[in-house]
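Single chain ahead, by itself, as structure tokens, in the form predicted on its own.
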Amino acid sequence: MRLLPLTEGLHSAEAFSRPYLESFLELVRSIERSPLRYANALDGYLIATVFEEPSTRTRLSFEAAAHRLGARVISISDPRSSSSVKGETLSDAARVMGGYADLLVWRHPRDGASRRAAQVAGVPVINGGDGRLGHPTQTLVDLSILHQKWGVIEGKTVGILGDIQNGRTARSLAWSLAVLGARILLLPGSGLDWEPGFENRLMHRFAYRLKRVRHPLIQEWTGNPEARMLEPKGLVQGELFGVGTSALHGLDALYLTRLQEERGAKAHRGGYPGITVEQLKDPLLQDTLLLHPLPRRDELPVAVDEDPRALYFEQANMGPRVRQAVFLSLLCPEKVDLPALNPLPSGNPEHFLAPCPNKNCITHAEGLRPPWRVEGKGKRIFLCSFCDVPLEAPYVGCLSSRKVHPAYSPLVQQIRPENLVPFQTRDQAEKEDYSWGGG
């Protein structure tokens, strides 16, 4: 098996473990209590921020964090001023910029862009938001404000309201909440739900179960009388134990998101869900913390700003401290002693599969075959290593036995990962000298 270079840096919430997050959140609190402790930790370092999509809070908070740590910053803040408008590929740009700086922060409209950049840059790359795939440092900001208010996030119930199909912050947050053992209430707008594959992987990875819950506010928000709740199998909350649809009795936090119009999202029947001053009077929201990654639109009226439950400006103010901690963890790990991030498999580019079905995957823009990684115990699931979208692999060969089997065969589970060879058709496998193994 030929593996691609490691994707050094921070690219996805899937890199987070519970020990890492718990230690990271304590590091943020330490920086908040002693802001001058690391004032010169990055003296002599040069950081490049490359933003090929508009940004205010993310870019400025990264740059503020770098300056507060003593680093210097070079920046591309307008994609029209970069060579991408001349047709330069991400790979070429990353190779060049990796020679200019010690670390790159990259925002890009394509899914998986930061992972591709990290393979060729030669320096760590931080994902500043890629397509609709993820925004891991925003999630660290979100978790930090919750940790500040609660201390422990495990067992809390957090609702995610709005465009979860296209909202990268929603995906990263949901995954990280599962890492920490929280309940996740999904409240997508009409036609704005994410694909089942992401949710299925989350539930499988963390042994979560799906419950359905009801409350009058759910109908007001989504147009449906009930919503999906993802929760650890070991947690029980009154009526949520058992089968059928249960009443929702409490909501510890509500994470609002705007409609992602820049990714083609449109509000469907009934408009786009949001919060109102009148809804805040409902007993369900009595102690609910209100979060939003900003910028906001009509889903979060200005009239809510003075409510003590509204934390979104405090949340935004956490950005520089959180990104200071990210920089320290990647450039000066000896000074902060955090557990290592889970390595993201870079994938194997050798296969006989179709192009990545995700049209926004970076592989399409860069002319690359999608490298694959594998997940699953009950069934092998092949994923694009750049964008995490499942790749269709109906047949699986074994490199050592030279046998090919249908993907659903129990025999496939016995093949060591390094010996897996996915195929689109049986004929392809036989042309490569694999014989039929059945199953």
The other form holds:
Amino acid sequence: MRLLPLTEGLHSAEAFSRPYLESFLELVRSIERSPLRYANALDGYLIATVFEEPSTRTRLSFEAAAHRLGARVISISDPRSSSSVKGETLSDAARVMGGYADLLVWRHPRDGASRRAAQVAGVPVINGGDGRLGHPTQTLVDLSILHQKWGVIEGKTVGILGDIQNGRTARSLAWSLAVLGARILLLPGSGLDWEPGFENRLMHRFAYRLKRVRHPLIQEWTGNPEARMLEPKGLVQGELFGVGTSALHGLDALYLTRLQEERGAKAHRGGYPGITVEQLKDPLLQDTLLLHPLPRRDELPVAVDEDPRALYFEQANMGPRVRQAVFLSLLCPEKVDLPALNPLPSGNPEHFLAPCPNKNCITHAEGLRPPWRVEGKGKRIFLCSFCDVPLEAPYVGCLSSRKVHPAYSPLVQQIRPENLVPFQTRDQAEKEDYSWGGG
Ligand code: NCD
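For comparison with the form predicted on its own, produce the structure of the form predicted together with N-carbamoyl-L-aspartate.
Below, the chain from earlier opens the complete complex, with every other chain and molecule after it.
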């Protein structure tokens, strides 16, 4: 069985580099201009779409894209009709499906599911949405509509409103906006903010800084007078750095999201934030493009549909073109010549000791322990290689000396990253034959 690294397929927005995204968005434009150019590019290919959660747009746009490129498609569209109801693991299903098709598109309720499927399938896997974690091809759709309207996304301000805690589209979009150097205004509903680990990682990776902004609409949406804006440190602000909160003057796009009730999300006091026709008269929103991955609920009333700023149906219509570009890039890269995706960091297989603290991580359903990877220079943060959730490791061992130290010991700084092993207790380390190295 092939184990990580995950080089095949598309699993996370974290695989996007700026050159990749820029070339990808141009490819989508070229498919739009000449829809028949790649009409037979996937002749003879068989693609499987395996959707273990409901879907309308994502599955059908993948299938439409496959047919338009000349491929054939087999599909599981209703999780109740697959063997997962008989208790079959994702790993077993992916190994089998990998023998039937040349590429798999997988949607699954667990975080990190597509990465697991890719480890065992032997063919490329595309993440069609995994739990709360990510939905990278939806993000490519979102960026494509913005690129079509603006040309350049760098420096624009995009607000993300609603259930950012549980919404995988919000997370993938935020990361990708940072790849491109846009400002990200976070407008979570009450109690629906994401965990700080993800945001910290984004800020660190892209050298972003946090600013607080205020506006009466922010108060109406979130119940807080101010909101967090993440922006590249390099952007000129016309104001002194670090001086309190500043007023928000403009918003180039607003990305609305639905409450993810199927992931246990609940609207708290004050209800769930959405847009109203009245709010659209506010000067802040004068030139704001309105996006939504759909399906929508009350956060986006139908009365908004005829407004020229409402782009969500145009956005949804980009789906098949974008997914054509994704298929082409994975199955016949020589025809489209895109820069490679970043490989997802795979972690050290020696670090299988600790279980992932994220209860929704695919590892729990599959009886696996994640290979932990080390993040940043501090050498104390370990991330699950399946779901990217951080593990607090109060003790850190050295694989070569078999000594264990408190995580904050300067001795840990001298250990090479590939030799670091996370432990939750001293006892656990001693059971694994690590002796106390102090520090
Ligand atoms: C999204 C999803 O499944 O995460 N839908 C989609 O793919 N267009 C958003 C959602 O269901 O809220």
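Note that the rigid core is defined as the largest set of C-alphas that superpose within 1.5 Å between two forms. Values in this document were obtained by computation on a predicted structure and should not be read as measured data. Residue numbers count along the first chain shown, from 1.
Between-form comparison between these two forms gives a rotation of 17° for the smaller rigid part, taken against the larger part from C-alpha superpositions. Look at residue 396: with the core superposed, its C-alpha moves 2.7 Å between these two forms.
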